[in-house]
Amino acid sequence: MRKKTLILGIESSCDETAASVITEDERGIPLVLSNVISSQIDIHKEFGGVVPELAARAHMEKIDLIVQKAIKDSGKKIHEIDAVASTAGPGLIVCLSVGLSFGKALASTLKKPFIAVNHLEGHALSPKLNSELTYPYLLLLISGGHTQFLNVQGLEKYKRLGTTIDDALGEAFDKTAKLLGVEFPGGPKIEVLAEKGNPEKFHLPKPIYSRGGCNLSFAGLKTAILKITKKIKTDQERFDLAASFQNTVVKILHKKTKIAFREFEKQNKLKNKVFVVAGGVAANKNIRSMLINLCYKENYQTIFPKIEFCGDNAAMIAMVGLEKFKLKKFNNLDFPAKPRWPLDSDAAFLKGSGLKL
């Protein structure tokens, strides 16, 4: 009987300071056996946001901690680990030289291959922790820092086919939500405040629509929230404009993936079509629930992660590390951490207002 293959993953790229292990059965299906986080919201809640020095002060008083506990909960041995995994970006440089520096000095110490994770691809291969994933299948990757539709063609092998020219979703909901007077981190809490308000009340801009394809863009819709809540005065005003933002939310989102669609399917032969929404902002009921209609309407089959892995964590690292494990895809220890390192390098870089699309 084969070893079954131990990796341990970390990841500190922004304000979760996280490790895991995870290991394969014996039909070669991911199991988490630990995945712990370590958030950070009490530190950055009084400055509305995440600052970058206090996260990676943070990281460094507690990754050792959190490393241990990953591996004592996962009922093994640090000397039984195969390889080490760590985020190399993209994200913020002081937090993510913390884990990356943490995971290359173990590997060292253990003699174990180091693996380099791009954390977006983590985000890309996350639902494979809880689903059967084949190659190709169109993602929708929607987090904090990015918003994009990419045609999935394998391990490191990425075709983007659009993606928001400003702020990214994630980002759109945290500052509707400070703009609305939730207290950080207030993403997700937009969803509370919709439940009580009227989706249709606010008439709020839907910014290339009807243009671009499938790129996005945010910040106009922000603007407009700002404008709006200069006026407000009431407890139900502000449920109204949190529903408001959430429903035109939806909406650029429906029409937008059904141009991916189209987009993804004149770019591969496809027996079966498979669409996968993973970051942070996957875990809204309301975006879910659109995208699984749309995607029953178009013959799609739609895969989420778990909402314990929408978010940044390490068993979605330690996932990429296993597939990498499996390939022999190690790296040197002198790799760099990347702040910004997409997943296609060859798509356009897409930034302004200006852009012409």
Ligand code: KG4
The other form holds:
Amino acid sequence: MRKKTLILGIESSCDETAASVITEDERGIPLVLSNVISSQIDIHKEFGGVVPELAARAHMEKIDLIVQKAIKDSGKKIHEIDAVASTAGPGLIVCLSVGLSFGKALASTLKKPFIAVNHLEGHALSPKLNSELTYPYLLLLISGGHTQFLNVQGLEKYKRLGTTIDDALGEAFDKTAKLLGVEFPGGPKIEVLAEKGNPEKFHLPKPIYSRGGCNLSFAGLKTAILKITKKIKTDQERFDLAASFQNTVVKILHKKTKIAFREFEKQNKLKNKVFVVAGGVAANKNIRSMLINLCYKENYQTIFPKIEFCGDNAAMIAMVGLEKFKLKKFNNLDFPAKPRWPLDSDAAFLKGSGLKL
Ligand code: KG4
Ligand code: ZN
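For comparison with the form predicted alone, kindly provide the form predicted together with the named molecule.
The complete assembly is shown below, putting the previous chain first.
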């Protein structure tokens, strides 16, 4: 019987130290054998955000234990691993360097190939860990650092259709939470507060809603929320503001996703229309249900990663490693950490309120 490929993935781009071992079943469907994540929430909580030096130190203290646990949980032996895949960017350079150096050293000691992975490609391929997915597909990537619509044509083949021109959506959730007095990381708690609030209570701006194609903007929304938080006093008003913020985001995404659908259809000859939503914000149930309904009306199949693969994890890094391993796309041990590493390197840099869209 053919030995099944085993890939070890390592992730340390921000504030999660993670390692995972994945393989494939007889039909070539990926199987996650272990998925270990150590979060640093308690370290960064008192600062209200991620402190790069503290994050890097915590990665260094934990990385060997996390990798050992991922190997142990997988039920495999370390020498059975076929390749080591580490996140090389984008992210905080001091953090990236920890997982990247560890992965290179391990690959070299085991005399196995090393694979450098783009963290965003990890998010893009994360639904492959629980669903069959073929190219091309339209991807909405919504995380703490990125918000983009991408035409995914294949491994390493991305065409950006739209992007945020200022804040990422996860960042907008986190900043709104902070303004509402919610402890870091507040983004996921917005939907809990919103459940108790009236989504129509506050009318918030929808920046570049009627222009700019499927580009997005969230900075104006944050400024409006800042003004309102200075006036509100009761818990009920806080719930109403959380609900109004979430509702406004849902409306923006609804409109922009429809525009992205048309762009995607123009660029591809499609038999099946597939829409993938990935990244930490893809865990938001309100956004999920709106996008599922929209896809139903628009005849798109919607695919979300499992909730545990939405946030940062190493299984998605191993997933990219597995695809690259099959194509023998290995990297040298001098591959650098890349704090900035766009998926579509040809796309124009779009940032700033002065942009004419
Ligand atoms: O993908 P991710 O884990 O890390 C990055 O690569 O950025 O995304 C983290 C982001 C954070 O901004 C967090 O607030 C947001 O995802 N997030 C959510 C939810 N869960 C995580 N935002 C809204 N609703 C959620 N349920
Ligand atoms: Zn991420």
